[in-house]
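Starting off, we have a lone chain in the form predicted alone, written out as structure tokens.
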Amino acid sequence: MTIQLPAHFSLHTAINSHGWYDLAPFSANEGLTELKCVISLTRKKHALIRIREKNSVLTIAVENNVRLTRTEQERIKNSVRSMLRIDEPLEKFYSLCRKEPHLRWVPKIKAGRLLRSQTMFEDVVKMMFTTNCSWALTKIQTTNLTKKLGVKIADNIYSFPPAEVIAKKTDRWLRKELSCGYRAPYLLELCRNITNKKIELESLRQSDLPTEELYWKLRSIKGIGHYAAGNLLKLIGRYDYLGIDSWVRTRFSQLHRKNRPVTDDSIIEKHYDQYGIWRGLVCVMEVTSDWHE
């Protein structure tokens, strides 16, 4: 399968936008120029795909032994378009970056697209797993979740389990088997609420609601605080919130305060207010700038 790419798209910078490529069921090659992931079509049918870019064309190769209908092929292509944010309009953001000398590198390397998962549910769970812990523990939790509750696709490759599968487990089982600690009851409640149709997440990506309303919808999920909600909004395409954590504070102090510690997040908020609705994306570009060097 192939997708014709817009002129301002780069697979490498989309993969390298944040750490999602390093969390199962994603994986990437050493140079971050190829992305593998599992696309779930039904509870039992999954496609392991490898994504490459060449001459403004994205190539999607299916690597496991699964027969796909034309409809399923289109679903895979649409999922890839969504995950890589291919259709997201960034022209106004690039225009803003070109006016700022320290941001002119962003449009030059076609950065700004933040990789997201196949589903909003997967993004919410992974964001929950990044809260108040190291990246190593985030990886352990995500790997355990896919390996123990997902469907095996190939050696060490498993699908991301749906909410109804997780909802059948107990708090104790999740703590022990996933190593997710205090997050276990939050994950369990989220999955049971989705299964019982008390929460609907997938429509949020296409929602016309004001950003503040979307923010509070996300905050209403136990385990999703200010940091997590702000970063989930970025994966929806809303950049009004910064999603500040200890790593952002450290990078901000390096970039703007000569390594003096930041003790008040309002200092960071005030700095990025000048960028309006793009403040969150500008913040991401600044704190990850050394990744792209």
Contents of the next structure:
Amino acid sequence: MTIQLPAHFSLHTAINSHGWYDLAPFSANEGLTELKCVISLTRKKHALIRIREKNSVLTIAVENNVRLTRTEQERIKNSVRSMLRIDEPLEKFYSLCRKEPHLRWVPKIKAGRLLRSQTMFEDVVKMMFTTNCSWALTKIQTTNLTKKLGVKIADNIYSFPPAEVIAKKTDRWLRKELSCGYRAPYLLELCRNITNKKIELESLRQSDLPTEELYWKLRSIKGIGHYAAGNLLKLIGRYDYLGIDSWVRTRFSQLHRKNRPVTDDSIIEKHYDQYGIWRGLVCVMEVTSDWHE
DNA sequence: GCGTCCAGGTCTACC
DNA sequence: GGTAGACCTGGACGC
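The form predicted in complex with the DNA, contrasted with the form predicted alone above:
First the chain shown before, then all remaining chains and molecules of the complex.
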């Protein structure tokens, strides 16, 4: 399958946008020029795909033994468009960046498209797994979740399990098998609420609700606090919140305070206020700028 | 190899 | 509304 790319898109920059490419079922090659992932079509049917870019065309190769109908091929292409944020309108953001000397590199390398998972549910679970722990532990929890509850697709590659599968497990099992500790009851509550249709996450990506309402919807999920909700909003395409964590504080102090530590997040928030609805994305660009050098 | 300490966000109880 | 303490794990460190 192929996707004709718009001029403003770079696969490498999208993969390198944040750490998601490193979390199962995503994986990338060393140079971050190719992305592998599992697209779930039904509970039993999954496609392991490898995405490459050449001459403004995205090529999607299916690497497992699965027969796809034309409709399923279209679904895969639509999922890829959504995950890589190919259709995200960033023209106004790029205009803003061109006016700021220290941000001119952003449109030049076509940055600003933050990689997201096939589903909002997967993004919420992974974001929950980033809270209050090291990146190493985030990886362990995600790997364990796919390996122990997903479907095996190839050697060491598993699908991301749906909420209904996780909902059948116990708090104790999740703690032990996923190493997710006190996050287990939060994960379980989320999955059971989705299964019982008390929560519906997937429509949030297309929602017209004001950002603040979306923020509070995300905050109503146990385990999703101010940091996690702010970063999930970025994966919906809303950049009004910063999603400040210890790493953002460290990078901000390096970039703007000559390494003097930031003790009050309102200092960071005040700094990015000048960028209006794009402040969250400007913040991501600044703190990840050294990744793109 | 073992024990101790620390870092990392969120929730809850309390003021 | 603000704040202290608990939650759990992996990694660093000292012995």
